[in-house]
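So this first bit is one chain, no partners, the form predicted alone, shown in structure tokens.
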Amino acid sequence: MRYDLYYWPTIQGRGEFVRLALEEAGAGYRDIARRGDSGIAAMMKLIDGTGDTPPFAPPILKAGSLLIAQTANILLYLGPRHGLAPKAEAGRLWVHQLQLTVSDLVAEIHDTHHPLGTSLYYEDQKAAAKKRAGEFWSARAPKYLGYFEGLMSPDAPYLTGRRLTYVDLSLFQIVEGLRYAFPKRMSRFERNIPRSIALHDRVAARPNIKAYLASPRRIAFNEHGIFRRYKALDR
């Protein structure tokens, strides 16, 4: 099946977790909004639609007659269809549960630079952002990343065992994003999560992911997405 992915054309954002899964699977897909104004208009038409199940926001995946939104929901659909999730129901639900935890972590990372509201500029909330970023690194990052670190076995290459799942790809993106946004803090923190760093390196070396990262399909990190680099927050 060929998929249509709808997400903002200039940021990685939450859509990147879906892109990584599609790229690893070698699935054919079109990144619709990156096709110019017509692509963005098509995405907005979906969001403004009047159907029975309209999506709230991108990312949105069109798979045949299905229209699926929310990152974790899209990955729940793609995983078993492309060998990126366990076959047994209990295993699929466990990986989905882990992805939902990643979603919570993503929200907390975003709030390090926009703690008061997304309608405000970063410059309007610098003091609050500095305080929130400090709390994130003192309490929240150790809690979340320590949780994932504790789940990993030294005898297994991936989070849930011998086979890669989509949550491994998502953890790769978390490490990549934090390295971009907080290079100083991550350089100190990484010693606490050696298994997560080793997992990141395994994912980066996978042929499809390695090719994707070197291609123009991979949007560069910038100060408009989830992971933003502000020197004042990276102490």
The other form holds:
There are 2 protein chains.
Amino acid sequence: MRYDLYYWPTIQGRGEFVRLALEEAGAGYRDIARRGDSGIAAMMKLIDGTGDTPPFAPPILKAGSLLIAQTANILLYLGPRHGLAPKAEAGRLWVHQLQLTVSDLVAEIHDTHHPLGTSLYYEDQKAAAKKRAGEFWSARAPKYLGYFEGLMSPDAPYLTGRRLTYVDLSLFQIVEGLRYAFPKRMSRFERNIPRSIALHDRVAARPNIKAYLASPRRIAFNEHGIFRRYKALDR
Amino acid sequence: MRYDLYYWPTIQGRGEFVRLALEEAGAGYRDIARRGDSGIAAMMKLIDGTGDTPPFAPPILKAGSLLIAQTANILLYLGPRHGLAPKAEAGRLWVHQLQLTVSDLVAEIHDTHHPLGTSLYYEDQKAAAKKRAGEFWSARAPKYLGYFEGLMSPDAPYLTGRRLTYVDLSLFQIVEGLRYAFPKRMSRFERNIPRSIALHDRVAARPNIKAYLASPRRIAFNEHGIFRRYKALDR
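Return the structure block for the form predicted in complex with a further copy of the same chain; the form predicted alone was the one displayed.
Entire complex below, previous chain first.
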């Protein structure tokens, strides 16, 4: 199966969790909106509401006749097909449950720089963002990242055990993103989550991921995505 | 199958989306944390991190040997088993995708009263909440609710067509909640979403839902849940 991925072409954003899964799986895919204006137009057409199952927003995966949106839903579909999640129901639900908790964390990370609303500029909500970012680091990051850390057994290389799943790729991306957006806070925080950091390093060293990260397909972090580096929010 | 639901006993919250599905299905379930202190203790034990698949947070559904958390994940499990979602993969993914968009909307509704963080009181973030609530009603509610409205065909009674799914129950709850939390704003807004309002009324009239809403099992809205009525946020 050759996939078409539709996502904003200049950011990692939520699409990156899907890209990492496709890359690790060695799946054939086209990143449509990065193929120029016609690709962006094709994506905009998918979200204009006229199709049979119109997505609310990208990322969107076209898989044969299926059009699948919502990051965690796309991974739910891809996981068992590419050895990135168990095939049995109990395991599939458990990995999906963890991914939904990653989704919640991602939304909270986004809100550190946009607590008052996405249609306002960061500059117009800087004071609120400072407060929310402080809250995030004092209460939420320890809760979420402590949760994932606690799931890991000292003998198992990955979150759910011996085998890599798409949640491991997502946790890798969370560590990458927090290091980019909050270099000072994260460098102090990492000592609390040694197993997650080791997991991050293990994912980064996987051949397909390593090749992907070094390729032009990996978009650099910037101040338009989920993870944004604003000095005022990093102490 | 008899289920055990674990959720905070004094609020509707996210658990309500699960309760509505169980009630509509006529499924046998115990609402464990509402059965007194030992029920709450049992719930706290599930989230203390010591089990095999410890949930991050309630709601949690125990179904035989399975322990499932994350609202949308629980509904993904229940849906096809109780005629509340198609059994075929394409339909299951589509209904789940819609539910994940409901989840995103729910998080944004919550943040109208807690934009700076959940560990701060509303009173300590009232000015920010006013701004965020204004943003929500000018940009986000039209976008989300307009999306769901646009999905509905004039000839079909439910969101995905002829048959009720769990997403219809969730959209009913969104309308209920917004009416409670923002009576003024919502009464002006409803003219924009006539099909969603008709859907709400259709759900409310279903025998099992009607009986549930009139029962003591339906907890009243209050200022501890997702939907909170604060005068300052409703103009």
